[in-house]
Every structure is written in structure tokens, then in C-alpha cells.
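Take a look at this one chain, the form predicted alone, written out in C-alpha cells.
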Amino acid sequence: MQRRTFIQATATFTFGAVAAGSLPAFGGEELRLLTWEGYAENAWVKNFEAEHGVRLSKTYVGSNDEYMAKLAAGGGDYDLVVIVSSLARRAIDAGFVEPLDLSQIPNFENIFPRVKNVPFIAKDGQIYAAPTFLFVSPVTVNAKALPEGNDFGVLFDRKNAGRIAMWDDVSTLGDVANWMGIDDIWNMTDDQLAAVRAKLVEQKPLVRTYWSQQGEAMDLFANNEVIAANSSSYITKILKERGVPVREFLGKPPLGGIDSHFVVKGSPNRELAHRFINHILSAESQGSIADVTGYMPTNPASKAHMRPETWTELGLDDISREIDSMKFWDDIPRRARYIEVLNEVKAA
């Protein structure tokens, strides 16, 4: 889907020692991605088919746990997958995935310490995903209607009856739960998901939709039919760029989630895989990625290859103070438990 039109890099990249010269011939073969919509932009993409000879076919998700149904179906139909944190476990647990070759991606060493030490995408001694997009979850809102104001609760007023939206992904239920002052999001007991269950079902009649896809709570605000949602940085941004007045704001504490690149467990490409892991890694690629997506990038080199705006607006000159201080996504030991519950909210 078209939304903009960016000056797109023409760099030729480089993979850590080896030169373009001698990179192996992938002419004719298709590189398959199951990814979100916005992760795979010709920002980025175009360069590494055209330097490669190679396309990229691109499946997009409307939701975290799709992916896990299409990997658990077959992944035969996909080299690489993008798996957010709090799946990230057990998409490697399950065997959906194989470990990397950490010497075929040295972009890998230049990335956040942090990010790069997170406990999800590792198991054994050996890494399994590459954190690429960097992302906090934010409250969106048209910045008319609502001039004023940063607290979450704005989805739970009454004066904004019919013209609210909030995301059908359990996530959700996180959000809920950190503005309820709930300190363990990810693992609550009964009575905690009961209170957040309670909050939300006495919050539906103000809703008026749960929305999956991005694109389609872009659509809801371009329409002027909400005015407040749960939502991503990704979609402020391009709400902006289509201009359509809105702002975000983040939770107390800001809540935020990492995007890894993983390469699907018996990929017939899985060198041209781990060379578009490394690409995307790249000081070039992640500050695309800023400037396109509005998700911060997690390889702090990227400040000389994006624009000074973006730098600015992202507040990258906290990025470490920000990262320090996230609530990560992280694996949901009840899961099927969560999913119940947003499903009967939305059955109430």
C-alpha cells in the first residue's frame, strides 16, 4: 500500500568483510517474509533486491497471534518471520525457529547493549532473532478534539462516547492493566484479570470498534470516527504525514514492545536470510526505518542516516533512559487465559 514518498537510500551496503564483489549470485530466488504492515518498505527493501537480484515477498498479520498460527500451520511457506517480544519465547520453544549465525550478521554487535541482551530472543547459549524495530505503545489521539492532556484515562471518558478505538490484541489488556497500576502486566493473577476485565467491559459502550490492522485505525481517524485509541508510533506518524491532526502520548510507566527478525526453521534460503537480517540491522537501513516508521531504531549509528527531525521527534537523545526505563512485552504464561478474557469483553 502506498502512503508516501520518501528519497529512498541508494547506498550500496556492505556485509561485514566481505566485498560486493564477491557476494554469491541469488538471481531469480524469492526471499518470503511474514511480517506487519509498515516492516518491509522500499525504504529499505528495494536496495537489498536490486544489490541481491532477488524479491521479497511480503505476508502481512493483523494481530501478535496470527503469526503463531501460521508458523504452527506449516512455516514451510516462509524464510523469515518478524516475532514481537512477548512471543518471542515461545515461537523457539515450539521449534518454529532456528538459531542464528551470529558471524553471517556483524551488524548484530552494533546494536543496543540492552536490546541486544534481552532474555527472549536467546535460549541455550545461542541467539535466535535480531531486535530490528524498537517500538513504545502509545495513546493516539486527533489533536483538535483533545488539545489537552497525557493520561490514558482519556479512553475511559464518557465525553468521548462512540468515538473511541482500542487494538484486538492482548496487549490491550497490558495497557488496561498499567494504567490500573498493576505492577506485574504480563503475569496477572485471577482477581487482577477480572478487575481489567470489569474495566473494559464497563468501558464498551464508549467503543466504537476494536480495530486490527493499522491501516484500518488510520482509516478510523482520516474518517474523523474515533478520536482517541490504543495504538503505535507507526501510526501517529503516518496519520501526521497524511495530515490528519493528532498527537500521542505514552503510558506511566511507558509501556513498549521489540520487533526481532527470525529465520524460519528449515528456510531453503537461509544464507540470502541472515544477509537481509544483516542489512536491516545496518546504520543505513534502521535510520529508514526511524524516518518511514516512527519506530525507534536499535542501532544507535542510524542518527547520521536519518533525518535530524526524526532524531528530535523520537527523542533519540534519551533513547538509553528511555530503554532503561520501558516495560517490555514480554511471553504471557497464561496466554490462552488473556485472549479469553479480550474475547469476552468483546462479547459483553
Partner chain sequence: MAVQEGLTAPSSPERTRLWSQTGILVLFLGPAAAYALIFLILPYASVFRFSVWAVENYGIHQELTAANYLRIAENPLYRAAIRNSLLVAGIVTTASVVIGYALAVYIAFFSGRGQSALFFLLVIPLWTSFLLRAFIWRMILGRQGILNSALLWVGVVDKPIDVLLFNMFSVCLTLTYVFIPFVALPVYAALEKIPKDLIEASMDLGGSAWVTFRRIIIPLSLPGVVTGAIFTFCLSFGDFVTPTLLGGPDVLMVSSVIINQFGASFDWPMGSALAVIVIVIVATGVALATQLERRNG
The other form holds:
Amino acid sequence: MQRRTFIQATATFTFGAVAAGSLPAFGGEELRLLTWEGYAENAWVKNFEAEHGVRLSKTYVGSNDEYMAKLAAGGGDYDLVVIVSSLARRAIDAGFVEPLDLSQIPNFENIFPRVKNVPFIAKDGQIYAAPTFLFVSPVTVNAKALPEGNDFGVLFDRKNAGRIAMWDDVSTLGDVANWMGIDDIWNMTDDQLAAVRAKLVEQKPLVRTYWSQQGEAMDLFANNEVIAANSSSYITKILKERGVPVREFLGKPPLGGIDSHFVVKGSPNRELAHRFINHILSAESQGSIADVTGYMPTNPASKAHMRPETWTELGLDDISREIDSMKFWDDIPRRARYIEVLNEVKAA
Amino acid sequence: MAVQEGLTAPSSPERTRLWSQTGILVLFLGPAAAYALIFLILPYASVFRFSVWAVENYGIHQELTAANYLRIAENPLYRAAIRNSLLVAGIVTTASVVIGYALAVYIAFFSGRGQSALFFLLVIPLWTSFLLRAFIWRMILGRQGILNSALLWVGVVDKPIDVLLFNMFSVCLTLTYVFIPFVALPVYAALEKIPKDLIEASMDLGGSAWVTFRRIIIPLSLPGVVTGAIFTFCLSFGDFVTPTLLGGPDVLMVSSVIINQFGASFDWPMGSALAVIVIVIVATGVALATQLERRNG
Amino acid sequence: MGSTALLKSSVREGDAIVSFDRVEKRFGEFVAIEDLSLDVRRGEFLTLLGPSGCGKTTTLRLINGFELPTRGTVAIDGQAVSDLPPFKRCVNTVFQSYALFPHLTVEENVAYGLVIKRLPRRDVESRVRDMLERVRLSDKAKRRPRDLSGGQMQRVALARALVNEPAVLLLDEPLGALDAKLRRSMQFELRRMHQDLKLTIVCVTHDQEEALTMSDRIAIMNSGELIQLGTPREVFERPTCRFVADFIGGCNFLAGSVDGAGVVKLTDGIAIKDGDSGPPRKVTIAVRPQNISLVSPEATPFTAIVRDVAYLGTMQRVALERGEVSLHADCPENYADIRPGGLVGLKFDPEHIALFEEG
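Switch over from the form predicted alone to the form predicted in complex with the partner chain, please.
Up next: the whole complex, starting with the chain shown before.
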């Protein structure tokens, strides 16, 4: 796999270099990107740099909170920023980012219709972001201990007492609310929140611990501390690679999130930023990204540009089928209250 | 002109000396004062200022409000978190003082030639990352950890026991392990400073080893105990790494809540209000401990 | 002076309260005390005197129990104490550094021994009060040791030991840290307290004046051995060996011999004294500086050159040189005709010389 990736990356790079001559030059410029580690790997970035004669300077952050803190502190150091769907609305409202000119991003049209129409990237009829990566929040279970069953309720089953971990994050409230059949999971009423809290308090005796870092969650499975947790696809993927017998399944309806590229307000490299977004939305880039990192593309045409196994492993058939019913992490208007509820569960 | 020179001339070396003394004073105390201002006074002032403001949509409203404090007073969550932190810090401080004291006594009086080696062993863990040490305890106490494996092998239990990890016990155990050197080192220093002839004087006056220990050695090593206990109490009260990694579902400490406020909640004023309360509690603890020491000193 | 016998002093007379019987103390290879037999008599003030490292402090620590003998026995009040730890011995010590407890007040320090013996509180209070009165520190009862002067600390240390009514009071260089004037007044105060309270005191010092002033008897030690035991007058006037003569009071030593007729001569043949009853042998002739008179060089064959003259207030000390040998003479200030470089004659009463065997 490593070698194939390399060959592919080289091929893409060569193609890009050849094509470079025919495009307008952005000689010697620098495009500054604030993103997650892994979202701007050389495999699909080098060719962009060569093509436009620019250098991409990448700043990585470790958590969603950090993005907002960096932007709040003055976004002038960056041209582009990747923001998760739950914070997109806030970033727009806070004026951290500016609207996109979709005419410069032809690949935007190729995004899953459900995904490109999510409300939280639009304001006053303008689109502010290009959804670039999809992710789901699945339940990961130990395939040996729990070979059967695809229900979120496994996390509330007394048979699994002491072997359950829950994510120490507000998204856990969304997961549970979703399972309880609540529709507006990110904007629950006080009664709904109280019901979710009661459910989590009831669950507490079954819970071994709450995990906060992905590595921690992996550790819990690897050391057989727990056999079920709400987690992330990345966790399942790494555990499988390490030979831990795990499998994952999605909630009903599936719950996930979107990471989108935004142009930071006042960026002097607006045009170049648009070109980068278009580049990363291309079927080729998206396929390459899926192959290398296992992130899910938002452009279904990328299927033709990734290994067939990647498409299968990422469960993209299921996603394509269910995408219209999927719920995404969204802005939580009463975010502080959600966190308080989470803490109230722990203090109960 | 000449007269004036004549008048000022004798005093000028003196004035130079005075100036150079002031210069030295500024040179020495200037950085200290600057440090105190930049790293102590301003941050505390800023935390307090934030705590009486409000937040709205990622903006901080600079208008005076007691809302944050009211919220803390009303929601039992915050009291529970502070209570948990106090409980953990209390248990950890007590355990670290008892064990750290015994260790210091052993190293100071009974270790003989192994003294420097033991001292070295005591200090080595301080060079390792705090996070790493917390993680190692997770490995020791886990279902497949060393302790459970040993219990299974000996046959004390027939399946791994869960009570070792992810609860208040594992948090207190790990923090105690971490903070024992913080007590043992200052106590050891205090014990080393006790003149041997005071111990002989006590025995000469009829004091058995125990009486001498209780009436002479303990009171004279109290400054070391207080120093170590203050360190341990403050640091374990404010720790969030250990409860996060080893705490399990029940151990919610106030520091984790504060981090939530500054991070996920984007509510700096609320976090600051909690921080102010923590500062008040810790400062009270330190003041009481110092008082205790002074009364005995 | 005049005794030539080396007296192995272990005179067992009177009522012994502390007895050393053939005690040896080694620290590894080092012999701190070698074959010590010594009785401390009830009610006496005995001083252990010697240069540093002579074993006097070790001897004291064998009594209070901080050292145990390697061989032999130490008995207190007739009972062997080798297996008694310090806190079970009926002796108390005033430490050289005073060793006052810094965290306790003066009265708490003094009360310490009584409190840990669980005496009734009222007894403790009254005994502490009496003792503080005796050492004139009643007004300092509530002070901490760090607020006291050296002399006051010394008296607190004394009170803290005495309040326990020890069978033997041990003083380890008790006045070493005080200035000269205070030391002199404390010497008399200790002496007075010894008589008033009928105490038995064993005191360690390296200061011969202190020993002579305070003691009933002095035990002179050197290199772990007891050299001479006697009253201050005895050790001063009749030292049994060259070391004692030199250590107490200072002394001039001249090589000489005794011939078959009992005449004592210097090596250059000058006769010093006759009538010695011993066999012919080589001897060291000892004479104290104050016993040498300076006379005209014509008056005697025993002459020396004046090297230096030092003024000492009531007398002058004259440094003399006779061939290879250096001598000192103390003479009254009005003595005439002494100039550096001049020749003088030396005279002394045969009664005032002592002979020590060579080697």
C-alpha cells in the first residue's frame, strides 16, 4: 500500500508539473493554511505548489477549540482555514471568514448534493465554505466480544457493564439524542436535554471511563479495558491496522461531520485560496486523500481516482446510499449548556 | 563658579556611591519586580477582570456582572467539582505527607551508605514527563495490567478486577506517587538541618526514640512538611491530566471544568470566575499552612 | 615536684558513683580510649583535661551512653550500664553547643525532661520556676532560645539538665563559647552551684586554667590514655610525666643524667642537684619558667643568651637560647640588665626541678 501510494503521488506530481505551464503564475507567493495535520499532505499538495509556483505554509492545530481561539486572536496570519461543521456557523457569524466566489470553484458542483446544501455554510444567500472532508461518528466495538448487533443501544446494555467508554465531548449528547429519536439534536429543549442527561446518568454505572484523546480511546480497546465506545472512523481504522479485532457501525440515522475550507477574512491571496479549494475538491485530489489518509471525500467522483478497496473500507457505499438522511455536526447555540450537562452527568 | 565647584566636589564621590547603590538595587530588584508584575499581578488581575464580564457569540462583553458567580452558586455541578478537587487534594496531600515523610526519615537516618543512591532514585522520576507517569499507572492498574496479571497468577482473583482503575482510587494513587518526592525532598532537607546534638539532648533528658521523634524531629521538620504539603495540595488540586486519564466516569475535578470553559465552551468569563474561586481556596489553604508553621516555628 | 614514678592512677577510695573498669573504645581501627580505669567520687567535681582528640569527650559519652565501650565496663551507681540507652541513664549533660530546642521556650526547654517523665503538671511548673530563679532567668521564661545571649543560653542548658536532679552532671566544654570575662564568672558560678547542690560533676575541657579553677580532681588524658589523676595542686606541682608538666603550666626540658653518686648533671656536665637515690640513668630535667632566676653570668656556669623579652604585665617572659636548646624564664619586671643578645646566668632551686625517665 505504501509503495502504491508513492507511485500514485509521483504520477500526480508529474502530471501537475507538466500542466503547470498553461496556467497563470503566482510566482513566489505563499498560501497560508490553518488546518489539521493530514489534510495537506505532499501527495496532493506538491502538484498544486508546482502548478502555481507558490509555497503552501501549513499551521496545524490539535483541537477545534484551537481554531476558534487562533481566529479570535486575529486571523490575519492565514489565508485558508479548515473548520468543522459544528463551528462553521459561529465562524461566519463572528466575521472570521468571507464568502466564496463559487465561479472560481467549478469542482464545488461535484460535491454530494446533500453536503453542498448544508445550511451552516450559507448566510444571506452566500456560500462561505467548501465542504472538503466527511467523517462519521460510529460506534466501535470489539468484534470478538460483540460479533453481532449494529445498534447504538449496545452502549446502554447491562451485559456490557464496565466495558463501555464514552467520548468526553458534546457530540456524545448528539449521539445519544439521535438514538433516542430526538430530531433537533444540536438545539434541544431543556426537557430534551434533561432526558438525555437522565439517560447518561443511568448509563454511568456501566461506563468504565470517558475518553478525550483519540489515542486514549485506542488504548482502551487495545488493552481490553472496554469493548464498546462511541468513537471515530480513524480510531477503528488504526485499531484494525494494529491487529485489534474491532468493527464499527453507524447510528440510525447516521451521524457525522464535515470539515470545510474557508477563506479567512481579508486574505490578500483570495484568488489563490479559491484555486486551492478547487484543487482539493477535484476528484483526483479527493481520491488520493482517501487512499493516503482514509478521510472520506465529499466529491463522489473521486471513486474513479482511488483504489476500490479504499472505497469499500471507508464504507462509502453505505454513506452514498444514506447520505440524504445523514445528520451532521452543527452549530450548538447553547454550547456552554451542553458542556455543563456533560459535566453534570459526571458530577451526578 | 569656583566656589560652587568647591562646594559640590567633596560630596560628589558620595553621590556616585549612592547612585551606584541605587543602580545595583534596580539591577537586582528590577527584574524581580518586572517578573512579579508580568507573571503574577497582571495575570491575576486579568483573571479577576474576566470573571465579572459576560460572553456572547465569541465576543466578551465588558460590562460588570455577577452572573458567572451566581451560576456557580446555583448549579450543584460546580460545588461537586470543587468538593471532588478538595477531596482528592486532601487525600493526596495526607498520603504524600505520610509516605514522603517516612521516606525522608528513612533516607536521612537509616539508609547508611545507600543514602545518595536512594536520593537519586527519588529524584529520577521528576525528570520524566508527568503525562508519561500517569499513563504508566494506567498500564499498571488496567485489566491487563501488571497488578491484575499478578493477582491472576497468584490466584487471588479468577478474573481481572476493575476497581483498580478509572476511579478516585487510581487518581489519588497516581497523584500520591507523583507528589511523594515533592514532600520527601523538602522534609529531607529539613531533617538534614536538624543538629544531631538536639536529638542527643532529647535522649539525654530521658526521651526515647519515639518521644524524640515526636517532640523534636517532627516539629523541627515541620517547615519541610508545610512546603511539601503546599506544593502537593496546590498541584493536585489543580491537576486535570490525572483525572482525565485515570479518573473514570465519577471523578470530575474543578480544573477539568475550567479547561472546558476556556476550551470547548468558549466561556472565558465563566472559566475565570471558577479560577478566582480556586485561587481563593488555594490561597486560604496556603495561609492556614503557613500560620500552622509559624505557630510552631 | 620530684616524683619520678609514673603513677597508674586508679585509686579506689571514697564512694564511686561512676566507675570505668578497663574500658577500651575503638572506632574501627582507631583506638579512642585505651584501658581506662577511673572512679568518679560522689560529690566531686572531676575534670577530664587534654588536647583535642585525647579521648576526653569519648569518655564523657561513655557515661551518658552515646557511646558503648568496646571492652570493659562502665558502671553508674554500682550498676553496669552497658545495655542502658542514654534516655534510661540518671545522668544529664550540658552540651558544648547547649543544644537548646529552638522551637520551645526557655521554660519548655527546662521542663522537657520532667514532662516526658510524666511528672504532675504542678510539680513540673514549680521545679521549673525554682530552677529558672536559681539561674536568674525567670524573666526570660517565655522567650525562645534565639532571643538569648550566649551566657543566658548556657544557663538555660544548665537549668535544663539540673532540673532532673541527675546523679552526675556532665559538662562538655561548658564555657568554650563564652568570652573571657563571662567564662571566669561562670567558672565560679559552676563551682558555687556544685557546692550548694552537692552535685557530682564530670567536666570536659581543654583549658587548663578552667580545670585548675573549678575541679576537685583533674584527669589528664592524652592519646586515649589517662596520664595522671589528682587534685589541681598535685598535677601542677607534681606532674608524673613530661606531657603533664608541659600541658599544665608549661615547662622547660633539658637533657641530662644521674651518675652513680646520685648527682644530676646536664649533658654538658654541669651539676644541677645531688642526692638522687635512683640508679645511674639518662633523664629529662624539667623546670618551670617561673622557677628560673636570672643572675649575672659570672655567678654560675649555667648560662644562656637572651633572644627576646616579652612584657606580660606583672612579669616579663624571657626567651633564652643555650646551644640548641630554647628555654623560657618568667621573672619580675624590675629585674635588671636583660637585653636581647646579652649573656645571663640561670639559677633554680633543686627543689623545683623534676626528673623524668628518658623514653
